[in-house]
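The form predicted alone is given below as one chain in structure tokens.
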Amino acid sequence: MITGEKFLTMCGAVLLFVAVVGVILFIASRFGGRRSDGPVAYLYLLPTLAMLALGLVYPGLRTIYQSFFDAAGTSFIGLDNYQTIFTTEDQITVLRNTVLWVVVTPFVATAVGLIYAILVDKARMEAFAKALIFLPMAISFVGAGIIWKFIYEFRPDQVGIKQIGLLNQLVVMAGGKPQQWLVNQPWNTLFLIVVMIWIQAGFAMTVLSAAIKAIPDDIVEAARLDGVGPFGMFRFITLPSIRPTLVVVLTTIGIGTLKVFDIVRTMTGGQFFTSVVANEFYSQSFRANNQGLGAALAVLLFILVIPIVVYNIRQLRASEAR
């Protein structure tokens, strides 16, 4: 589409935009006395629901349809492409991959940030600590599979070759080999994680920070009047006290976990068997272009969602209920 085409296609959704709300405005307007205040409600949101609808219900619907025909999208065969999924290889390595990074993310992330954000509590120069861990989640995730690339680089053990990666110059510092940190499996796929874990560190720290903050005084003068030890505190006092917020920063980090694809197809495009299930929906929608191959691992992706987010949505109604 040339730049005019352009032009006059955003022109005439901003009027169609105007005139919508006009609309619905002019109609509003209409209904009069308290009786009114519902249905002038339902009338407001009804250019919301209906973009949901469009670009998320629709959409939704049509992936699932999707699921069940061939890799033209023509021919319909039921369930193959989820039978694809559970039973070769390449996708079941997929799958584990998948179970491995929600699994070790979401603990790791909140454990580190956990006791980083005790360690600094009240500390001398708090702001500057808590900053060097929170910095990661400035960068986007395609920045910092970047920069843990050029961390993990390899060149080859030979005279005259340089390690320019930082992992692997440590490595020879220390008399070892270089290795090819991001080839060999399964490790390959724990130094990928490695990188969510240092961004998602941050937010678990600041969250839980917060939260270790909102515990009444009170409640730890008391426990240490009564001998309470560090371990104590953290164990009796801490822990119960933050138990909601720790819940909410597992799972919220756990759903971030599961459509992670910006790392792994930045460090190893899905190679050297790193894939997980939102990268593999990208190669074989786009790349491969077995539609409804694609489909199938969307659908599964998001299924595999639903219960983290209702678990997730139940705590917080727990927590505002106290």
Second form
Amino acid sequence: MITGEKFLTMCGAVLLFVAVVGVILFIASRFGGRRSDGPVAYLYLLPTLAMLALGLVYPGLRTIYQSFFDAAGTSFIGLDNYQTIFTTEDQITVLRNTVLWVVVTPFVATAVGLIYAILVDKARMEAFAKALIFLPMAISFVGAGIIWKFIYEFRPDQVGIKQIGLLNQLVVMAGGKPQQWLVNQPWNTLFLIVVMIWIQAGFAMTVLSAAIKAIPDDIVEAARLDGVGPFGMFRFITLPSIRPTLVVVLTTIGIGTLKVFDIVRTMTGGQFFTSVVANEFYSQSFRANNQGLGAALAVLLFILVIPIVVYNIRQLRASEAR
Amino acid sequence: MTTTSEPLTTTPPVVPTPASPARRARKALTSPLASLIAIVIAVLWTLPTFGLAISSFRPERQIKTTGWWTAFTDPQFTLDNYRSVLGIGENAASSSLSDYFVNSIVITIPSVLIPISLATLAAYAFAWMKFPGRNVLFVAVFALQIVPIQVTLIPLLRLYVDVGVAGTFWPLWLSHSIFALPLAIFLLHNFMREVPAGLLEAARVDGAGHVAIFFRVLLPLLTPALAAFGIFQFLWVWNDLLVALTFAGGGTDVAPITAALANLSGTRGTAWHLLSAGAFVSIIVPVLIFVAMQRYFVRGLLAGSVKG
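Shown: the form predicted alone; wanted: the form predicted together with the partner chain:
And the full complex, kicking off with our chain again.
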């Protein structure tokens, strides 16, 4: 397709949706009366509900159904796919990696974000300092993957060959031997996790910084007059005040980490024992043509997200009730 | 500072009060340390991107044989990498990224506009209209936020093939819109509930219908919220890889720049001159949007962080 054609198609699509909304609003304006909320509300909701039903509810149920079928999706095999996930050695590695990602990423990213938010709070050039940490959020996971792949780049340790990856250059300067960071397991998974932490710390920093600024000044001032030092201030004032926000940040990053796919795909492709559930889903569904196992992995992802979300909602309720 | 010690001249000026020098000492200790830690974090977070930026302007041979820090002692810069990834001039790469760049734009704009317009309508209904089943429907939409998109991909792909739109932009537009709707409705609903009810009631007393209220009263107040979500969705769609790989494959017809880069990164891991320049081309649009609209984006982020 030529560029012009593409833009034309795009404008057509946008106009089509503008027309749909226009028709809805036009019909709604015919129901001018006072007691006509019902029909108008359903009219407003119609396109949304139709899209959600067709695009989320039906496919979700369909995938759950599919997860009980074999690779070709034709014969019913019960829970075999799930058994495969929990008994095959490859799949257990995938599970182990996923647990590592979900445990390490939220805590380290949140810790870095929190420390930085406290340190630059009310400092000079605060906005600029924050933007530096926050900027990786705007970069795609693919872009971040490439950036870090370059840092981890390996050159064999031979005369006349210079390192082009920063990490190995530092190792060589310290007198060590260059490492294949993305190949040597089990540490390679940690080097992938670093990329996710790099991206997510900015998110944690921004949200926590807002929470810290929301702590009433008189509380901080009263504590200061009582002679509370910086660490006491953190322990007894800051931490309790931002606890609900901390939970939200941890769980949001946790959910994002569970679904991480792009980083693994770009940096190792899931090789060298670095695959995670979200990436394995893609590999099984679209590369290995094992639709049943792919579906089961997707359902597993769904099941893993639920407790995190439920915990989050309960925390939110508790903090509102207080 | 010197004047404060004057009233204390009769006592030795070394120990005025027990607490304050201790506190000052602690401050003196922690504050440079604090600055140092902050600077270390800032450098660690900036250096990776900086290194790639420098690399993208270095000649191919230099990139492949020496580290980017060599550019400080032996500066050699060129725009050749950008020329070849964008397909300009003689040394154009066979598959130029400019096609994919155009695709990214074509994918992103409707994927932002469609869910925003639909979600605004739905959020209005949920926030300001009384109808049977409202609470049940709202909770259902809210709950749909937790469905991972992986769960929907294969059945959706089959639907698109059946309808005959596979291989066009439609699967991408529709999928991105659908996946965005639950969060969009939730955020916009929350913003709308913050509008004082009296404002709407007054307009209603004046005889304004739903459409008039929507456009004259709510929309102006909602603009910051719409902008916040719009930027959010823009970044999300622009940076997406999973949806793109599933529905667009890797061809120049519809695949976005992220898919092209992922392919380049997988198959030609040593083509650093193409990867570094390509990564920067893909980064530049979201970063510009981000820097220009940072305030709205942060606002959207703070609203979104309170979701369940």
